[in-house]
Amino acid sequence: MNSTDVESAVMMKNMGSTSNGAPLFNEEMVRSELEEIVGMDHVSTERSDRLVYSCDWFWLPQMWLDRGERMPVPDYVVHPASPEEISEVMRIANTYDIPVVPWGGGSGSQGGALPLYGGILMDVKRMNEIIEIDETSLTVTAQAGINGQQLEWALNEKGLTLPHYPASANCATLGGYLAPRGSGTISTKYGKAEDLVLNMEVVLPNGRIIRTPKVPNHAAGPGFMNLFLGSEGTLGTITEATMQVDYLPETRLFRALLFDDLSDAIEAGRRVMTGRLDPTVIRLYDPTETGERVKKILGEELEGAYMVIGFDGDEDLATLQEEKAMAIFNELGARDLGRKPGEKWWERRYDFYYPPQNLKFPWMYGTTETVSTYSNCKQIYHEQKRAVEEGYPEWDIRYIAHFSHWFHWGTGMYSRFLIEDPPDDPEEAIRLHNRVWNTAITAVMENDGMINEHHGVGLKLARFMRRQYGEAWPFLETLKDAIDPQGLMNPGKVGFGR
């Protein structure tokens, strides 16, 4: 079904009809009800306004836009200012069976907030207040629509930091950190967004406003907050969160290393992590990305596997941790490149993802990242690389990867494919794009990796969810049906239908 067909079908399906085929409501009636809730200035049905929400950083909608295709647009764009207003919007949605898609900063790369079925697009960025900074418990409570960088600046004024630091911080929202279970640059030490959140306020599909327990680590029943982490707006709308913060570190120590062999570099990272040396970051580039992206962006012309490692906090402790890590690296044959290139990487770490250095049209590209245990990560890398590069010889696909988020038990691999001269025809391009994705993700699942580590599922990976979870998938569908029986919340995402 093309995007024009989708828009027509959505209007027919979601507006409903009487026995004689007449619509149950019309656009202006619903618009009037929405305006009564949020105000006339905060509802729009203008085509130009709706088009703004038809594209995120997923390659497919960008391709549709580039090729002049009809985009999936919402019927209404609504800007609520409180959880109570969202609750009332949900009452209208339930009355008329209208889909609702929560929207934060629009920086997602998975098509997770595209309004595939039209309906109400609920942009929460008016909900951008910091409610409390608790300097005793080291927490911050803020509304979910606050911009991540603005929140960080406010904390920095008090000598504090929210240690998440995703590349999307300049445009992402707090709710956008949590909804897909995102990772930031320094997650290796401080954890992912889901590890930093203590409690959340959520508006359920039926409009009820709930709050999870004050702290997540307790024995007072199940930790149901985790239902909403990773649900990407399919089970409700996150409206507020309390997050752990830290003091800004006394020192940050970075240095770069070069390994002749990628396997030795992965083993070095594994030993650092299993030895509990607590690095702030380990960023390891495979030889291809070292030779291409590291050279282009950092100006380092090297052959091998390039690693940046960092430690932070108390200067004496960070120095000791670094010394112990360097003993591991020396044992495995690493070449110490010194502090200067490591510090340059820290200063320019986001340049990999923003113009003019980011992957962009006219190329076809995809980030096929995964996470696995140390027992499987090397095999996943080699099998995925082989499958992608050898599976489509007519397209000369380049495969690059780096290992960016490290755990005591395993690591996340940020792998990407790149085709510099893809098909011009949109349908042919979609078919090739999906075939390469099928090949890449199949290689991951057949070697016991997860289909994603931190970008989320969205539309891009939705078709793999049933296979990923196997016999457990019907259980997740049961939860979705119980919480959202009308299928209103962000339909078509995370593997759930409409």
Contents of the next structure:
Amino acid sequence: MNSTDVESAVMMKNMGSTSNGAPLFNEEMVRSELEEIVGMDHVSTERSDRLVYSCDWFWLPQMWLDRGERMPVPDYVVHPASPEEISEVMRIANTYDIPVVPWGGGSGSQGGALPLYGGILMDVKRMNEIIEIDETSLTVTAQAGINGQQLEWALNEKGLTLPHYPASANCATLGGYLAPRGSGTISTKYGKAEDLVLNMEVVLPNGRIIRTPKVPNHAAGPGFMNLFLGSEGTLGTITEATMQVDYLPETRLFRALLFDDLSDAIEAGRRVMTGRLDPTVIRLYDPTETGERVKKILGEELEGAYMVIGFDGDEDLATLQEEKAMAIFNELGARDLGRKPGEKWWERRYDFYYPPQNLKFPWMYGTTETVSTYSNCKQIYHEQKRAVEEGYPEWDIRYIAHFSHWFHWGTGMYSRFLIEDPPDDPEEAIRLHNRVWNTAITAVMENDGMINEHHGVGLKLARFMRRQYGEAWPFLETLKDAIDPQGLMNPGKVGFGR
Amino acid sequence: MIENVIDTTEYCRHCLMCRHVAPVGHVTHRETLTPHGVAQLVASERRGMIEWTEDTVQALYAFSDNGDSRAHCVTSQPLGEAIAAARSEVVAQDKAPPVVYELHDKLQRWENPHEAAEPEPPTGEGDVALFVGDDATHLRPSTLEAALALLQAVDIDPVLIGRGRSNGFLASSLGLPSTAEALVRATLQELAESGASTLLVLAPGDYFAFGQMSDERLGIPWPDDVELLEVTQLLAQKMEEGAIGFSQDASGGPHAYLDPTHAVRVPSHYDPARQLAGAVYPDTDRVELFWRNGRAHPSGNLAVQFTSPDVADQLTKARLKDAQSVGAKRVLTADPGSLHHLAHHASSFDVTVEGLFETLAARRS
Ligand SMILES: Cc1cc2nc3c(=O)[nH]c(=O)nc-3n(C[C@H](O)[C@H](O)[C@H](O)COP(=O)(O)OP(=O)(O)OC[C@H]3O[C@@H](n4cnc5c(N)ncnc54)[C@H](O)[C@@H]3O)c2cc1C
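Can I get the form predicted in complex with the partner chain as well, since the one above is the form predicted on its own?
Full complex below, order starting with the chain above.
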């Protein structure tokens, strides 16, 4: 099949076809209906758009394109300007049974925004207005398509900050922060994106526009907003959100430490958290990542487990908190490397994600991050590392990990496998990729971890959802069926089929 | 050069990290017209997955090439240079938009895209030269007149060179490197003949063209013995020394200095230009645009004004909307090309557009 054949085959599959193979209705008709809603300039069936919107930040489609293979493409790329327009687009989708895939910044690493079954790719970036900054309640209300860094700059102009600092703020959108339940660098103190949201506006699959209650903490019935957090576009399109913001802190203190032993370092982090010392960040690198990436990016050659801890806010308080944490670290035998390397880490914290430090093709990689209680996290780390490193001796897998999002009860572990010389054949590469993932996720699930902490499920982890949820999975499927009976929203993601 | 192009687009197609400052992506909201999208197209064409067709070429030519992506790239990838080189391949294959070939003809014949008129010869010899360029000659002569009046006030009577000639950026950005080279060389020839040891320029775009682009994209190094300086920098220095002063006008309401096209490529532009604006309009009345300094977005005076005029208009309008939304009643900028585009749309935004040099010249005390 040539590329055009592939595209039209996908389209016919999506739109249905008559028994003799002719499309039930033609592309132009739907296109003109969409144009009536959003305007001619905001619907595209151009080849350039179809190609670019066929790939998000998941390794698999990137690799596929890298090797000159084609991904399923959307039939229509639509840019709505309001929830009302999205509602109208949903009416068309319902009428003709066309899949709809919400797209924010396309920076998701799980394949969540891929138009697997073609259909309407709904890029929400035209909806990028800040509606209100409430300087009394410290909230910002903005449309879901606003770019994270642009929102942050706007808040900074008023001395405020949205304390969700993902490494992808430059490219992700507010809706994209919430849909997969993201975490930022300072989530340990300020919470995940889901902890920062007060309320949301959502367009349901049937086109109805709903709003969750103004505040999330109440006793007026079930908190259904949570349904949309983590739904990754499978239950509706988030169009607006009110987020809690903070004053830009008066002070930020960082310090670096070195532990001989990773277990002691995890224990140190646990004591800081259970002692409610309220650190802004605890970033703890395992010895391999300390030796490789900390060296590469911060230029420090160290052996052991490297930790950066930060405190912010009122200077006196932050200083006291830091003192108390240092007492714990001393007790556990940490070497204090001082402020400078801690500050350097903060300045360079995002460099870990960019080329050329970051992953590049033809490498194969996957971020097998997870979250679990303190009772399980060490076991998960050792099990996952062993299984991944020892399971594929012929592929010389490198495994690195850091612990980055800490809770009172446990911690998130950001682990990654990396194969510098994967199979040339793309299909073979995918098979290997999936096998390594199976290994890594099995180690997580067997030790009571969650299959993901902040990147979401998307396509990548969809196949693990049934096992993750066990008896509760049919309940989630029932919810999906009730909210989206035609299965239009983002089919094939989060474990929900088409 | 071509090897660099491949490397750069290979990095950029999987990197989304300059999205927040991508000006065309910001006004069109199309992923395809962001740096990563355009890089993806180039990389895909090289793999035979797409061809250069009207649609894909249009997207390739919608890239702004104003420096924002590189200014915000953690690894300083020269994407603008890469896209210019990719465009030159498209030109060679006869697949560029027809307007590119029309412009090529004009640039070769008239050395500017605006008027069927050859450049005027330089005005003589001297220690200081001023590159006039095509925008100040054909689109906004008042900027040149005002700049000259200000320079005379500080006892500088520059030799005028490049009178009506493009600085070479347009040709380079369109993918016409040999024409760009000819334009730059013609100006350097005039500079050498003038005997000047300082070349003044009116706008960051000229500073970039001579100070960086010609070396990086065309392999023409800047002469070691000539200092390149923006007029804004020189005047701000003279003002600080007390050699020139201005009377203040407190009547006009809030004003903003608008960093012109290419300003992100010349960070030394930001402060002097604001100091000068502050000499005429009180600092208490100054507001700052959202898209300013290191994240300044361009007006429409880029190659897109010819290849995607709608995108150029959207960029210009976005600047005015920015000014409007921060409450500015007037915006000032130094660059004649930016001024030309801004002035065209100003009335729709209830904002007055003023040339920095024109305003300064009118208020010299
Ligand atoms: C370099 C890099 C670093 C990263 N670092 C982090 C990090 O530190 N923390 C983190 O949490 N993530 C990180 N990510 C992953 C990713 O950027 C985040 O998940 C991000 O929040 C996704 O936002 P987006 O707007 O790009 O969403 P997209 O990729 O466009 O979409 C992600 C999913 O959400 C759905 N979606 C998007 N918008 C909406 C909407 N308005 N309504 C309903 N569904 C929607 C999509 O359908 C898709 O399923 C990183 C990614 C990159 C490339």
